[in-house]
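Next up: a single chain in structure tokens, the form predicted on its own.
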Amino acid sequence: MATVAVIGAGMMGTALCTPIADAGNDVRLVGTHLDAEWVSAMKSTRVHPKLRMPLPDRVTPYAIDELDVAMVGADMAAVGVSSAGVRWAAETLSPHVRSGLPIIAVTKGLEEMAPGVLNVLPDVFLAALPEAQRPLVSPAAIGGPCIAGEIARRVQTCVVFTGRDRASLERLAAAFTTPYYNIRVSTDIVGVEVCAALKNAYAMAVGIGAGLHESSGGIAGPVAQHNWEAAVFAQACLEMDRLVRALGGDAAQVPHLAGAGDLLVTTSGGRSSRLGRLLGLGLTYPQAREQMAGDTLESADTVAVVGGAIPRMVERGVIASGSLPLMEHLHEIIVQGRRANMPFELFFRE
């Protein structure tokens, strides 16, 4: 049994507490400054207001100003903040970082830390630590099918823990595994994390099909926009393959858990596909963003980062011009405010 501190009391951070607790660990769930109302509610009712699920008995909620208390004796740390909060999480945890402390995150995203150079978030986390602390830890991440509401309800899944230190990954996997939370490990951190980030953006693209069908008067059924959706899904996998290779990862991750596996579940439910549906209904991104006020839309953040970096990646010779037409169109939608008009004529070209 271990004591695990989970930083971030949003839906995913809180949901992750369930398998960790079910595996026999004591869990200290620490909300960020944005989670104060949810932490207060959980302290009072032991139910997360948005997940609407009771906390397992082994989970104790803490406010952010109680972090020092929560970290006393913690054997491991997990991070469940948004991509925008990764540097904050590193700076906040910095006083508690010690040699060999396993740290793992469910955060998905990429960051352009230099022109045309995309970095995975564990490396962004590490870079945000004081230089003297960086050799002490090897941040890891979780990829694969992880819808928060299903994790909290103990629905069967398989996930992948990735990082550069296999011993730390094996320790985390052994501590977090349950009969329904099946864990594999991979040291291909770039391949796993690039897929994990891109699937949000591409799930939004697939979700546009549902909105197009609805806007034309269609109803859900066996005959809808499924051909449309499947073609976009396949192009998404092709572009994920190209980007993983370009960034130095193993393209075998694309048909694996963090790639096609997580892309499928994210197109089936979640915020990314809901955003896509609104775009397919004819809304611009600002209009859709207004309708989803309060939701963290990491799909849009990923599009802004990756789509914005494409010209500089082409200049560096990392990718070929025109090789990512779906991502480029998503960037037009999210950043330039255009309405969705999928460029099928550009798909599946060498």
Second form
2 protein chains.
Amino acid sequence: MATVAVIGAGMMGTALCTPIADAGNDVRLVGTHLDAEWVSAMKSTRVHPKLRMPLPDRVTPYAIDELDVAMVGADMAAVGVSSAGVRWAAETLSPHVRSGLPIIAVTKGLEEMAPGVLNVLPDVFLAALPEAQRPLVSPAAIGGPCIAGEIARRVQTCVVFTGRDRASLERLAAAFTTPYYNIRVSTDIVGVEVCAALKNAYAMAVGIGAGLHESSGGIAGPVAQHNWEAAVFAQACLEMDRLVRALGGDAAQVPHLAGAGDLLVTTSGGRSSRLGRLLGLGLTYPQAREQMAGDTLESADTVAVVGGAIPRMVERGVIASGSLPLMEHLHEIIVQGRRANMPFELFFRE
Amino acid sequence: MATVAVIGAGMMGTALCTPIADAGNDVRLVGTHLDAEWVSAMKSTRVHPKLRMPLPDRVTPYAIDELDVAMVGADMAAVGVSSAGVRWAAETLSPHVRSGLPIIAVTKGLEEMAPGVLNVLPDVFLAALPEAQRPLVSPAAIGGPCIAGEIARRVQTCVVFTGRDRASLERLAAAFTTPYYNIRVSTDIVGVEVCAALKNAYAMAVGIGAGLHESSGGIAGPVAQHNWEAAVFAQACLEMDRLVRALGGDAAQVPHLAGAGDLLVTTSGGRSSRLGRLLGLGLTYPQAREQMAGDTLESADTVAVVGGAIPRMVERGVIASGSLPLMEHLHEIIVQGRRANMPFELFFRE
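Switching forms now, from the form predicted on its own to the form predicted in complex with another copy of the chain, please provide the structure.
Once more the chain from above appears, this time first in line as the rest of the complex follows.
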């Protein structure tokens, strides 16, 4: 039984409290400035307004200005902010970092920290800590298919905890496991986290199929544009495989939870799919972006980062020119404003 | 421009005629005895009663007793029978087999031809030919995500033609390619065909999630049992990877068209998913089988063959004991009549 501080009271941060609490831990859920309204709602009603599920009894909500109190006696920290908040999370947690504190994040993304060098977010988090603190901790992350609304409803879920320190991962896994939250650990942080980041971008690509089908007058059903979608899904797996290898990870993560598993779950709804559908209906990205005003679109952010880095990765010799035609097309759509027109002729080439 | 005989006028055999004809070939579609009614309907209306699409002009339907006529001058043969019909197809085509005749099948399955030795169907086809004919041909097969009703409607589709003779594959691919039917070739017949066979079984497993969700009063939507389904999907990919390697194929097929791609498309509808749903609703296999009377259930056949062969494969040392817990559970459901109760605790173990 531990005391766990969860930073970030969005859908995923809040949902993660359910298995942590069910595993017998006391959970202190600390909202960021962006979550202020949700925290005050949870304080009065004990229901997250967007997740629409009651907090388990062992969860106590805190506002960001109560962080110091929430961190007193915390044995572990979980970070549930979006990718834009990773540096903020590191700086905010920094005063509370001590040797061996297990820290795990649900945040997904990649950053180009040097030209043509993509880094996983636990490394971005680490780099944002004061230099003296960096050797003290080994930030971990969660990959694998996990819809927030479903773990909050205790649906069977299998995830991967990844990081470089196996002992810390095992400790987190032992503390958070419940009969419905099945945790495997992997020290292949690059393999897991590259897949985790890419799935939003590639799920958006698969989602374009639904929009295309609708725009051609089709109705949902077993005969639609599933061949189209499955070909894009397979090309996405192939490009994940290439990118994982290029960045030094183990491609075994691709036909596994963090790769195909999380890609599948992300195609079943959510913002990435919705953005894809709008693009498939024929909207340009600026038009789609406008229709989804207010939504954080991590799929588009990942495309901008990864697609934008391709020329520099090719230059550095880490990937072959033309080996990521799907990501290149997504980059044309998101960054150059082109309409979706999937280049199947370039797919599945050696 | 070639003359292509297609044997089997079921949904897939008939649908395949559309790209073959659109590619400029003359197509002779020969129904089996089981397809007699459909052939006679197509002869009078030029519409397949189940596919509900008009035959392209270049397609001529033939009854099975007109096979000899249909084979006169045929440059290539395609086989569209179900797995139970592979030997029949070989014996029936045998009088027309000549050196170098390209033969390609859409049939998916595996057979245990010796204890603990699973063979792909092109090898079963070959073994069913008279011995003197076997060196004359190199039967090929089609893998990858392809719903019949969608290629008949010319939806963008990417498939893999596989066989051991690259020249024959290239010839077939060049003859059948259209702007919407994208063909890649692979000589890894074991990798492609093992994936192709397994996807029905594993898509059934994923389909159990929808039934479970329904039986617990859930409605379809972005929050359902997608975490459950995606974990099963990922475990399916992992077991495909293990089985492909065990049988001597290249695991690169798994995060690709024949593996994850075809598995995805098979979860979007069709008999394998429907069977899974019934099992998820709490029916035993005999009860579900009764509700689907008249349907060929290749998913159940594959589970019986592959799941049944596991003890002998373990004995032969080609796979590790306990490395296929999902397939073992499917075997318990299908062959031993047990109710579905997914053993997540056994999944994703080394």
